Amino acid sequence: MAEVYFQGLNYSLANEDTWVEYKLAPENAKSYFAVCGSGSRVIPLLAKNPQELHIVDLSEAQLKLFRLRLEAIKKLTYEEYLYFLGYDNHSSKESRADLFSRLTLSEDDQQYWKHFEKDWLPSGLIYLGRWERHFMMLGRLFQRLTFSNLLPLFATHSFQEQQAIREKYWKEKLFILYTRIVMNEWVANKLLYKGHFAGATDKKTMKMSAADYVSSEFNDLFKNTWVKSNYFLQLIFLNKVTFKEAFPAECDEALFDKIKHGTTKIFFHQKNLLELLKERPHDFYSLSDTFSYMSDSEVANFLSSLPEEIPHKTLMVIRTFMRKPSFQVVSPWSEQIERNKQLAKEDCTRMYEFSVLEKT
């Protein structure tokens, strides 16, 4: 597994539309298992009120970010939370430093975030990750090189209004050319994924190149969806999540209130994912795209190593990006191919294939 890549603060917002996992997760279950990432992909699951949440990540920094997000929910108002994270720069009378002082964190976590204070005080925490900064840089570069201004598309009041002006502002062929230059395999592998890019020629299972895949999906998003409601596109091309229509699941006020008053007991694990999966049964699994960075030999028989006590109808959500390693879907597990295809379309980022497995 690419352990070198998964160190430090890689993700602070990321590109997973967690409404997908939230809708699949059962209410009031005994235990959830989730890969942490930026924390924003896991926070909404707490609104389903599981008794326990087991959260795993190889990076201690990512676990710290989850704890910070959750503590902010517990101690701040909804408006203060949006401001603190960086979604809304006008919804708090107090500074981010003042809001941070109200949070109860371990000494180690507190010192960690104080060390990065100069980076998150101006604009919030969601733009801190290396992944986010890389794609924000690519978005700025695209607009400078092509003299593009995409704000009018994002500022439209409806999909119909967007369609009426789309061709004036979004140049499909220009973006295809751009991705082949700066979003190609070499750039991704060298500058972002440190040699562990799942879309590299010697690793990917998808037939398309990384550049062609990204340009195809982005062109489709601009042509067939209302981009004002897409936080991933706003992060890239506006360099911030500007419009509330695009706020991801962690910004939903109803979910925020449920999480604030929730009593889920949380366990943190910094260890190998596949070894951890063997240890105990859970009622829902949210595994992100971790399998994209694993070899066929690592994951081939992972289902047969899971505890027999896993309840029937338990769902396991696996995302993959460009690389889908071969694993055997063996009884009592099954998957519905058509459901997986539909979920891939529902995810607003369009960057993933889905394998939702169900214990029958």
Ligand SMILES: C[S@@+](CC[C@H](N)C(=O)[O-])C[C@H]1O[C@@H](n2cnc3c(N)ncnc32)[C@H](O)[C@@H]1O
Second form
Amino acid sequence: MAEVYFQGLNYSLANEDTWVEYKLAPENAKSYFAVCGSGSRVIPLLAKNPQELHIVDLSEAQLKLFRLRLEAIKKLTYEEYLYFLGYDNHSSKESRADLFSRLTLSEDDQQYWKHFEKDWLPSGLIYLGRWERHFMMLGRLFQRLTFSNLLPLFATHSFQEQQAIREKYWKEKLFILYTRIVMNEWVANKLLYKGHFAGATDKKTMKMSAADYVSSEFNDLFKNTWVKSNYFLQLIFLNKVTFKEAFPAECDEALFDKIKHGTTKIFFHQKNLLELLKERPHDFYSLSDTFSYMSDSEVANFLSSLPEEIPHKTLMVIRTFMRKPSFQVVSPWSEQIERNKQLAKEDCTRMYEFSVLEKT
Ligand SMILES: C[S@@+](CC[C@H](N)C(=O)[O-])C[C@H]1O[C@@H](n2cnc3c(N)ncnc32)[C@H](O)[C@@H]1O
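Starting from the form predicted alone, produce the coordinates for the form predicted in complex with this ligand.
Starting with the chain above, the whole complex follows.
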């Protein structure tokens, strides 16, 4: 497991499209289990108001970011919240520092955010994570090296308009070349994942190289989807989630209102999720992209160590990136391969294979 990498603040925006989990999460649940990551991947689930949410991460900084997001929802207006996080740089009358002073946080959390406020006061929290910064840098480099300006493509009013100008602005072959030279396994492994990149040749289970996987999915997104509605592509190629059409699930106003008035009791756990899973039953599991970083032996029999009381029809959503360690899907658990494939296409980042396990 990559404990060395999973420290500090790696994720701040979410490189997972949480609408997938949101749609699968049941109403009237007793308890959800979710891996924190950026926190943004968990926040939308609270709109379903489960009685309890158990949130886990190896990194305390990620848990702090979830608490900050939630407290911002509870204390700020919708417009202030969008501004505070960094989605909107205009709409608030108060500065981020003033908004922060209205939040009630533990002494420890408050000091943590104050300590590096110079990094998030100017543009908000969503651009803080090491992962986000790395991909923003790769996006800037792409624009510089290839003299590309993708803004006109992102600014179109419809998919049809995008289709009409796509070839002028998006050069498929140039991007393939760029991923092979720059956005490749070596750069990801060395500069970002410090030797723990799941797409590295000695770890991946996918046949394709990281560069070919990324270029083929991105080329498909630019060809077949409306990029104005894609926050992930905007983060990389515009260095900013520029258009409100692209805002991820945590920016949905109806969800925001429900979460503000929600009553879910939240439990924080800084530990290995494989240990925590054994402790008590839940009726929805959102395990994020964590298995990619685990060995076959760690996960081989994890289903058989889960509590028996987990209710029937419970779903467990597992994402993997380029490496899926083998685990046995044993009765009473099962999975639908077709549904897994469909969800992978629905996720606007296109970076994951899904395994949605269901207790039958
Ligand atoms: C690869 S990241 C995915 C983050 C996510 N894509 C997002 O958008 O926020 C997985 C998150 O799970 C945490 N993590 C990884 N392995 C874990 C484990 N075994 N137990 C608990 N947390 C873990 C990491 O610290 C990280 O925040």
